[in-house]
Amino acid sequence: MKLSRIIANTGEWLTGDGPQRHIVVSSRVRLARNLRNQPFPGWAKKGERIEVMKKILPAVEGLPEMAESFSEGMESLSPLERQVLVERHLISREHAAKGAGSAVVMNPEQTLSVMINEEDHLRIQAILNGLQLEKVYEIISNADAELEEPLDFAFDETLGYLTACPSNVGTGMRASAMLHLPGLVISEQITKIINSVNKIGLVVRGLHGEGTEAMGNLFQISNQTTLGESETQIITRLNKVILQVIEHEQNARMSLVESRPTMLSDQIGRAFGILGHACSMTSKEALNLLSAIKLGADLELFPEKCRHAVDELLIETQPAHLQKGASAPNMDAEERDTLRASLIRSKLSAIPAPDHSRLPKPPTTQIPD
């Protein structure tokens, strides 16, 4: 299947109807695996990486979940196509820089993708909409078991799966959830939550993972330890923490609705006004303003169809997606900002203005006679 057909659809992980989707954008599990007696990709010569890829590719393409999959060597993808896959969270920024001897395979639904010769020989990823860590782990565990039959993975009875980075040794698993947390950000509780999460062995990152900024009030929470815990224990512990963060976000939103409804209405109304009339807009500004509209949809200030439009815009307004959609790989930043604003105006034109009457009115202060 061609990449253009794959990316023509936003993907199940963003447009699905998973549990807790009003706060949890997606659940993701990634496994790192390596072939026994083969140098890790970072130490391997070009010919060795190509030989490893030749061994792995048929096994991955033969997975039942990969029927009608997209499969391509990284050297055959343009820089723009690679960046589109990064923006879709289907490959890492590091993998986007790879060349001969590296490849990517993904299913049409974009729920299962495999990076070949990234930091490890195999990076298998499953992703679903909402809070579905157990289901995501089941998908990726089945794929892992199927791949273990034709492929001889590097495994130590004491240490577990051997990986290029020591922090991945053991299960080789990273589980994460991406959360939309505007309530905690607006109420200035987010730093406290992040510090609490970090203290219990989990880590909070930005929109595109390690070293990236949390734009649009989107945060990734994932496990930091892969050694000493089973996969089930990691999933269970992460799921418990995510549920607690969800509760804190819900309480923060409820408190803001009750104590600061005018401020909320103003933020959401201003965001809708700017997005509906701006002629130029950066990616960062768009994400932050769309976050306010997403919150407004959660608070039922907008009709349900608004939620889907915003979810699509979160992806479609990213730089590479704009250039790919316009068939203009050499578009400069100013041209992208203009196109981004035009696309947002077009999509939001079908959405009515926020219904502020759905939020409670603030108490009227009595002025003494």
The other form holds:
Amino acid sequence: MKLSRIIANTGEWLTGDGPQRHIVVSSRVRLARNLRNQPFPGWAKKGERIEVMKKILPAVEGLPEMAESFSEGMESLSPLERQVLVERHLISREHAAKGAGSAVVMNPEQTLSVMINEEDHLRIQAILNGLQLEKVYEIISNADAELEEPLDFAFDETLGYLTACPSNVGTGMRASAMLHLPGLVISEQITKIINSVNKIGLVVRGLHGEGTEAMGNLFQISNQTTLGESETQIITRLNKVILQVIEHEQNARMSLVESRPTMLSDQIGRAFGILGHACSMTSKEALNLLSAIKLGADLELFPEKCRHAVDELLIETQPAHLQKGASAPNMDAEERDTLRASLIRSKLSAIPAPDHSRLPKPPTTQIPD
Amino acid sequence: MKCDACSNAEASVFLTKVIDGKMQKVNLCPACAKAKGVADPASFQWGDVLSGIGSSHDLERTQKNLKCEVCGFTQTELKKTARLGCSNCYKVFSDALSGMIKSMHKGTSHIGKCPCHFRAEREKKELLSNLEEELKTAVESENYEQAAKIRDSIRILSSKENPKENQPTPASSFPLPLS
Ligand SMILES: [Zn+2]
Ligand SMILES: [Zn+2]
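The form predicted in complex with its partner chain, contrasted with the form predicted alone above:
Every chain and every other molecule in the complex is listed next, the one we just looked at coming first.
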């Protein structure tokens, strides 16, 4: 399958209809696996990497989920195509920099992807929308079980799955969820929450890995350690913490609605005004303003159908996606900013102005689910 | 606050990890944070962050001229990259690694999922050690008829190759994609 066809579809996980969709954008799990006694990609010579890839590729392409997969060597992808995959979180930045001897395989739904010869021989990733880490783990665990039959995975009785970096040994698993937390950011509780999550051995990072100052109020929470806890224990612990963060976010939103409705109305209204009329916009500004619209949709200031438009814009306004859509490979930042603003203006023209009358009478129960 | 890695730029990325009451703190400038891959949680490595920061005592005091016989990776490389060369390196550098692994993780041994063939091997090992125990008891109680039977079972069981090797080779057993 062609990459252009894959990209034309917004991935299944990009449409925000999963469980806890008001707060959780997506759930992701990745497993690191390696072949026994074969040099890890970072140490292997090019010829050895190609050999390993030849062993792994047929196994991965033979997975039932990969029946109609997209499979390509990294050297055959243009820098722009690689960047698009990075923006969709389908490959890592590190993998995007790889050449011959590395490959990517993904299913058309973009829910399962395998990076071959990233830092480890295999990085298997599954991603779904909303909060459903258990289901994501099930998908990835099945793929792992299918792959261990034809491939001899490096495994040690004490250390578990052996990985290029000792920080991944054991389960080789990194599970994460992407959360939209405008309430905690506006009410200035986010630092406190991040610190307390960090203290229990989990990590919080921004959309693209920044520290505490995240763009678009998007944060990723993941496990940091992989040895000494089973996969299920890690996921249960992570899930529990995420549910607590969700509760804090819901409380923060509710108290903002009760105590500062005008401020909220103002932020959402201004965001709508700027997005609807600006002629040049950076991706950072777009992310932050779209976050306000997303919050407005959660609070029912906008009709339900605008939610999809916002989710799509969050993806499509990223630099490589914009450029790909315009099929102009040599745009500069200024041209992109202009194109971004016009894309947003046209998409937003279909959305009515925020219904501020919704706010002074906040729902007395929870934020609708 | 200055960056822990380059001691040059102002730190703006603060990482803290507390595991079993042990706290590790690393402050990085944006450039070093980027260089150390403090980005995507899917690829983030606490080991990367720690490499080159502070002292790796274990690496200092263990033998310096170790080399993996499978892939040729050396202790010097390990110190430089905080990575391994191949799965066999974990045996070769186990002394140097044990402290590093202990500081990075919640525990020191894996309790999660195992590959299928490994489970079968482990069961075989357990079965063999049980039989050997029985054999010892039988010999001690001078029950030689029983002992002979057990010895036969042990011989049969241990002559079986381990289940993974017993299967046809992966290349032939795996259905190649037709397209
Ligand atoms: Zn620095
Ligand atoms: Zn080695």
